[in-house]
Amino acid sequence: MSMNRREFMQVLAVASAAGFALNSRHALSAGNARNFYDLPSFGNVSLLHFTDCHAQLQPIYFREPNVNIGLGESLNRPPHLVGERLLKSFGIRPGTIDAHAFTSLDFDKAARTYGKVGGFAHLSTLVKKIRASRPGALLLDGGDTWQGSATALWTKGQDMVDACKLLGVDVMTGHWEFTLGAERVQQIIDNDFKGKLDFVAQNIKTNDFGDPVFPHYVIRPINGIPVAIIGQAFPYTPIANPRHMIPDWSFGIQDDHMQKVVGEARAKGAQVVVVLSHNGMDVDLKMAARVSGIDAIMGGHTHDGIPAPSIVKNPGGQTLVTNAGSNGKFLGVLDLDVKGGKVTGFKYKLLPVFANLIEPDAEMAALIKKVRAPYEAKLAEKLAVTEGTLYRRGNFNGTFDQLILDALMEVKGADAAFSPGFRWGTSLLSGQTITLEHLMDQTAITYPQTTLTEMTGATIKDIMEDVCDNLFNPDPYKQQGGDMVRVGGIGYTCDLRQGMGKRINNMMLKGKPLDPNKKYKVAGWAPVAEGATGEPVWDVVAGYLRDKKVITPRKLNLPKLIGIKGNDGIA
C-alpha cells in the first residue's frame, strides 16, 4: 500500500482525532507533521551528515536493536541504551513518532503506522530544504555506502556513487567501499568523484613506504570560515574484511597521527576542525579524550542513531561526539556559532528521515528507476512469505540471521553454523513477501561463498571467544568489528565480566555437551581467506525460501547472558 503525502495527512489526523493507540496525537497531529522538519537555523557554520546507508536507495523497514550492551566506561552510556532507557535519557516521548525511529519500541505496529524511513529521493528533498536555509553547508558521507544492496553489488557500487554525486556529497570516508578492491575505489575516486568529491582518510598508508593512499582532511570554507574535515576510515578493515582485497594498504586508529593533522590543519587556518569518523562510537569517545582540538567527531559504523552529542573533555576543552544511524534513516545537522575564530555555540539534531512526510526528489526518484531497471524483474522475484518480523540488529542475533543460520544447517546437513554479526540488513514486517531484494539486503557481499568445514568443539569455542573478545573487549581500541557472530545449533552461556577465552561456557548441540575433541560439520558464508570457493549464501537462502513458502516465526538461539544485571543496553 502506498499513499501520498496529501493521503498519510489526512490518515494521521483522523488517528489523532481517534486518540490513536502510539499516542500519535501529540507527536504527529496533522499541523505538527507539516513542521516536522523545519529547524531553525543557528551560527554560521552547517554540517549535514548521514552513514552506513548501505546502499538502500529505496525506502525501507528498519528496527533498531533491543541489545546494545556497554561494559566497563561504556555501561549504560550511548550509544548503549535501548528502548525506555533510551527515551528517558533522551527526553523522547513514549509512543511518538520520534520513540518509534530511535528504538525497537512497539516495532510492527509503529512501523504500519509511521510507514518506510529512508530513500534517496527523499533525503533529497530533506537536504535540499535544510541546505535552502543554511548556505554554504557541507554534505558528509561517513561510509559503509557502495555495498549493502544487490543493484550495489551488480553494478560495482556504480549506482551509489551516482546517487551521492546528485544527493550533493562533498566528503565521504570507507569501509565497506574497500571490500570493492582497492582498484575499483581509486578508479572511482579518480574519475567519478574528481573535483566533485573529496574522499579522506588519516590513517590509510602504503604497506611499503607508509606514503598517504588519501587526503588526509581538506579544508573548506563555509560563510568566509575556513572548516577542516578530517577522514578517518574504519580501522581494521584488513582484519573485519577480506586483507586481499587491499593487499598493499595499512589501516589502524592512529591517534598520534590524527593529533599530527589536527594540528596541521589548525596551522593551516583551520577555525573549525571535524573528523568524519568510521571508527563506531565508543573508539570515537576514547579518541575524543585522547585528541586535543577536534571540535566534532560525526560518526558511524556502529549504526547508532542517537539523538543528541555526547560532549567529551579533553585537554583542550571539548568534542562533540555524534552517530547518525544507518540505512539513509536519519540525516544529522549540526550547527555551529563560531567567533573570533573559536566554536562559541552549538545546536545538533539527528532528523528521522520520513518516506510519508517528505515529498520524493523528482531528479533523484528518475536516477534510482533507472539504475533499477534493468534488475527490476530479477529483485521482485517472491521467495516466500514470513509470519513473524525479521530484522537483524542487536549484540547476538536477528530473526533474520537465525532465518540464514536454519537455512545454512538445513541445505548443508549441518551440526551447527556461524553467520557474520553484520549490523547492515533492512528489516520485513509479518505477513510480507521476502523477495530476492530482500535476501540481497543481507547478503550482498563480494565474498559470499558458503563453507562447509569439519571442526572440533574446542575450535567452535575458540572461534566464538574471539568474536565475543571483539565486541566486549572493555577497550573500545581493541574492538575490531560487528556484532556477535550468529550461533545456529549450539546453546551456550556467556559471562559478560570474564576476559578474554572465558566468556563462553556450557556448549550444548542437541541436549550434549559440545566435546572439544569431536568433529562437527560447520556451515557458514563471508570466508575471509582468500581462494575459497562454494555457492553464494544468497543461493543457498533463497532454495530453501523457495522450498519453504511460508516461514514461520523464528525461534531466536540466544546465549543465556551472565553479568547482565541492571545493564540498560538489554530491553
Second form
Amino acid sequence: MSMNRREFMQVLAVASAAGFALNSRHALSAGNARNFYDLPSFGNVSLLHFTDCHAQLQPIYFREPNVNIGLGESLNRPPHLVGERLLKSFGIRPGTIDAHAFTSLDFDKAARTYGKVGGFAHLSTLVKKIRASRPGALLLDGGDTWQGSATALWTKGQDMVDACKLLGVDVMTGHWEFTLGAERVQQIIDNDFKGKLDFVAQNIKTNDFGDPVFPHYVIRPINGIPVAIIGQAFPYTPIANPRHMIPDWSFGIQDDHMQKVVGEARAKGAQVVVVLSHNGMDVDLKMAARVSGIDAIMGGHTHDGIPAPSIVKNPGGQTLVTNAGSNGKFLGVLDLDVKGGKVTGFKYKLLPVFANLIEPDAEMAALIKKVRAPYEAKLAEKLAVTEGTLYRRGNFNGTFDQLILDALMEVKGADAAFSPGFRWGTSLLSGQTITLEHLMDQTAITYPQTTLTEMTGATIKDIMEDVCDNLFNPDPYKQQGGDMVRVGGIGYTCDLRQGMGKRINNMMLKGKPLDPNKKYKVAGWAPVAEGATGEPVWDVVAGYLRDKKVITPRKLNLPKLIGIKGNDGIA
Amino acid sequence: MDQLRRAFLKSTGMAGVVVVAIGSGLLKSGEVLAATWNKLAFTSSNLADAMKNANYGGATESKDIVITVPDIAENGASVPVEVTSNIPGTTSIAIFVEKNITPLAADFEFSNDAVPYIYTFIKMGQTSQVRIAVRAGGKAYTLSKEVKVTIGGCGG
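Alright, leaving the form predicted on its own aside, put up the form predicted together with its partner chain.
Full assembly next; the chain just shown is listed first.
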C-alpha cells in the first residue's frame, strides 16, 4: 500500500482521532510534517552520512532490533539499548514518529501509520534540501551499498553505482562491495568513479608487500576549510565473507596505521579529520579511545541507528562517534563549527527518511524505474502471504530467519539448520504478500549455495561457540559485528557470563540431548569456502513459499539466556 | 613499480629475499643455523618447557618488545607476526604459540649489530597467546598478545 502525502496526512488525522498513540507534534498536521526536515544550519563545515543501505533503492519497511545485548564495557551503553530504554536514554517520547524510527516498539501498527522508510528518490530530495543550507557539504557513504537486493546482484552493483553518482556521494568505503570480487571493485573505481567519487580505505593492503590498495584518505575543502576523510573498511571482510573473492588483500583494524594517517592528514593541512568507518560501533568506540586527533568517526556495519553521538575522550582530546542505521532509513547530518583551525562546536541529527513525508526526486525516480524495468515482472512474483510480521534484526533470531531455517530443514530433510546472522534484509507487515523481491532482500549474495552436511554434535557446538564469541567476546576488536548464527531444530541455553567454549549448553534436538559423538544432518547456506555447489537459497525458499501459500506466524527458536538480568539490550 | 617488483619475485621465488639477508651478514648462514638447530626446544610440547629449552627460561615481562599481530587471523595457516625489540643488545627473538602442539614456532639470531626486527608468518591451530621472547645482554625478556583464530562466515 502506498499513499501520497495528502492521503497520508488524512490517515494521520483519522488515526489521531481514533486514539492511536500518535503524540508526535510533527506527525499531527500536514503543516508540521513539512517542518519535520527543517534543520537549522550550524557552524561552517557539514557532513552528510548514510551507511549500510544494502542496495535498497525503493522505500521499504525496516524493524529495529529488540535484542542487541552489550556486555562488559558495552553493557547498557549505546548502541546496546533497545525499546523503551533507548527512548529514555535519548529523551524520545514513546508513541511518536521518532520512537517508531529508532525502536521496534509496536512495530507492525506504527509502520502502517507512518509508512515505508528510505528509498533513493526520497533520500535524494532530502540530501538536496539539507545541502541547500550547507555550502560545500560532503555526502559520505559508509559502504554495504552494492549488495542486498536482486537488482544489485543481477547488475553486479551497477544500479547502486549509478544511483550513488546521481545522489552525489563524494566519498565511500566498503565491505560487502568486496563480495563482487576484487576485479569488479577496481573496475568500478577505475571507470565509473574516476574523478567523481573517492573510495578510501587505510586498512587494506596487499598480502605480499603491504602496499596500499586504495587511497587512505582524501582532503576536500568544505566551505573553504580543508577536511580529511579517512576510510576504514570492514576489518574482517576476508574472515566473515569468502576470502577467495579478495585473495590478494589483507585487512584488519590497524589503529597504529590509523594514527599515522591522521598525523599525515593534519600535516598536510587538514583542519578537520573524519573517519568514514565500517568497523561496527563497538569497534569505533574502542578506536576513538585509542587513536588521537580524529574529530569524528562516522560509522556503520552493525546497523545501529543512534540518535546522538557518543563523545569519547582520548589522549588528544575527544572524538565523536556516530552510527547511522541501515537500509536507507536514515541520513546523518553533522554540522561542525571550525574556528582558528579547530572544531569548536558541533550539532548532530540522525534524520529518519519517511517516504510519505518527502516528495521523491524526479530524476532519481526515473533512474530507479529504468534500472528495475528489465526485472520488474520477475521481482513482483507473489510467492505467499505472511500472517505474521517478518523481520531479521535481533542478536539470536528473526522471523524471516526462522522462515529460512524452516524451509531449509523441510526441503533438505535436515535434522537442524544454520542461517548466517546477517543484519540486512527488509521487514514485512502482517498480511503482506511475500514477493520474490522480498525474498531476494534477505538472500541476494554472490555465494548463495545451500549445503547439507553431516556433523557430529561436538562440531555443531564448536560452530555455535565460535560464532557466539564473535558476538560476545569482551574485546570489541575480536568481534565481527554480525549476529549469532540462526539455529533451526536445536534448543540451547546461552550463558552470557561465560567465555569462549562455555556459553552454549543444554543443546536439545527433538526432545533429546545432542550427542557429541552422533552425526546429524545440518542444512545451511552462504559457504565461505571456495568451490561450494548447491541450489541457491532463494530457489529453495521460493519453492517452499509457493508450496505453503500462507505463512503462519513463525515460532522463533531462541536460546534461554543466562546472565541477562539488568541488561538494557533486551526488551 | 610495485607490479614490477611483484612480477620479479614471482619469477625468482621468495627464497631470494633470504639469500640477500644472509649474504649481507644480517643472519647467520644456513650452515650455522643447521648446526644450532635446537631439536629439544622445537619439539617441546608445552610453553614452559619450550621456553626453557630454547634458553628463554625465567624471562621477565618487557614493554620494550613491540608486537604487531592481527586481532583475528585472516588465515590460521599463515598469520603475520612483526616484532621489533627496543631492548639494547638484543641477540635473538623467538616466537611461541602457547596452544600449538609444539609452541616454539621460530627463533631468530642476530649478529653484526643487525636491527632486531623480524617479520614472518606462523601457523596457528586455534586462538592463542602469541608469546615473544627476546635475549639481550644475557637476559631473557618476554611479552605476549592474543590472536583469535575463527572458522569465519556469518559476518555482517
